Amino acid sequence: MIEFENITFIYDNKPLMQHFSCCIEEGEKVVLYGPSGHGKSTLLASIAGFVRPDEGTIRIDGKRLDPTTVQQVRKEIAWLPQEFTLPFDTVEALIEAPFDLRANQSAKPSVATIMSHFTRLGLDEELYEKRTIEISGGQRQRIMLMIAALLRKKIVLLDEPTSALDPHAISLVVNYIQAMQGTTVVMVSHDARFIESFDRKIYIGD
């Protein structure tokens, strides 16, 4: 599904990651973990083609990721970075916006489906009508995770998806991700509670 072959990233004329190779199978839930500064988030971003390796090859479903294929590959990916802004005034508008795009219209969920996912993630239904400036960081993370899941992409990329969550919310998020049957999920995390909840863990470090 996702193949890394001898991947090297260089930053400030120094190797950030060298000769990394790995294969992630379809439907796997994989956590990348390890000390800061060794390229975990860079590797995650490279799957969506936002960063190109200085050496090596990335293949998605057997297709080499390069400038000629990246746009097609991105259609099958939902990306949740660690830092992001909410450019919509209300939570309702935030949720609806990705599904207004032609490529995602067929996946547009009903309000009842959204409320069901809110419940699974421990979110109050009243959040749907709130302004985005009124929600907490943890609520924001769970809403964005829900959107990524509802888009029904083949691959979901999550960078520190639990950084603003308490232990109970982390447990709900773990269960939610594990229930994404058939979806390949690649995550970066420093949270030991989150990391240990998944069978496939890949250490990125010295």
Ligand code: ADP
The other form holds:
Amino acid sequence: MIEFENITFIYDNKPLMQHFSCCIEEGEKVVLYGPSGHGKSTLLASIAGFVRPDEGTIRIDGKRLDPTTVQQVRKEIAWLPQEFTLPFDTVEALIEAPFDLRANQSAKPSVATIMSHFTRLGLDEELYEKRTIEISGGQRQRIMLMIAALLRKKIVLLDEPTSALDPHAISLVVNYIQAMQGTTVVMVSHDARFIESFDRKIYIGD
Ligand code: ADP
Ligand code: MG
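If the structure you just shared is the form predicted on its own, then what does the corresponding form predicted in complex with the ligand look like?
Expanding to the full complex; the earlier chain stays at the top.
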């Protein structure tokens, strides 16, 4: 369970978000939506402790997020930010690397497992052999989503994971996320039209 209690973010003396409270249940699939620049990404990053609110408390499974608990809490979380550079040369290395980290205890997926996930996400098998500079933004978003899912964390945070996708690919991604049973998924999107099937939509805006 993720609890936001009275959360306020302030930048340059201006409140970005004020007194936000909300509770996300275990296994719930939630979309944060609304216009750009109103704090969706900031709120998402705060769940993994990458941003600290200026006021208020965040609790993950009853544990208050603070400098003494953040490392432990992060082990249960996969966070896919909106923008980042890919640190690996090949798609194969990109997919394998997170499973070698000590914080991630899930077993490395077999190539057969990866191929079945590729199919579900509308990705070509040949992609696995490619260099990361050769893949498109939409392919990259789906590969990163797959990695987040295969890590089998309790909580998955997705920041606009469909921004580079066409409607067909978006529907594949929505089905894919729905199939992550038991996983709490918090996803930012400013286009909530495609996400009607999620358990809840939370508007972040004026
Ligand atoms: P959204 O995801 O809804 O588009 P963001 O969470 O990215 O919104 O943040 C909205 C605004 O908050 C940014 O445009 C910026 O003005 C401000 N902001 C966010 N993070 C910082 C930061 N670390 N320093 C200064 N301003 C920030
Ligand atoms: Mg954002």
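In this text the structure is predicted, and so the values were computed from the model without any measurement. Only the largest set of C-alpha atoms that superpose within 1.5 Å between the two forms is called the rigid core. Residue numbers count along the first chain shown, from 1.
- Shown in the overlay between these two forms, fitted on the rigid core, is a CA shift at S106 of 2 Å or greater.
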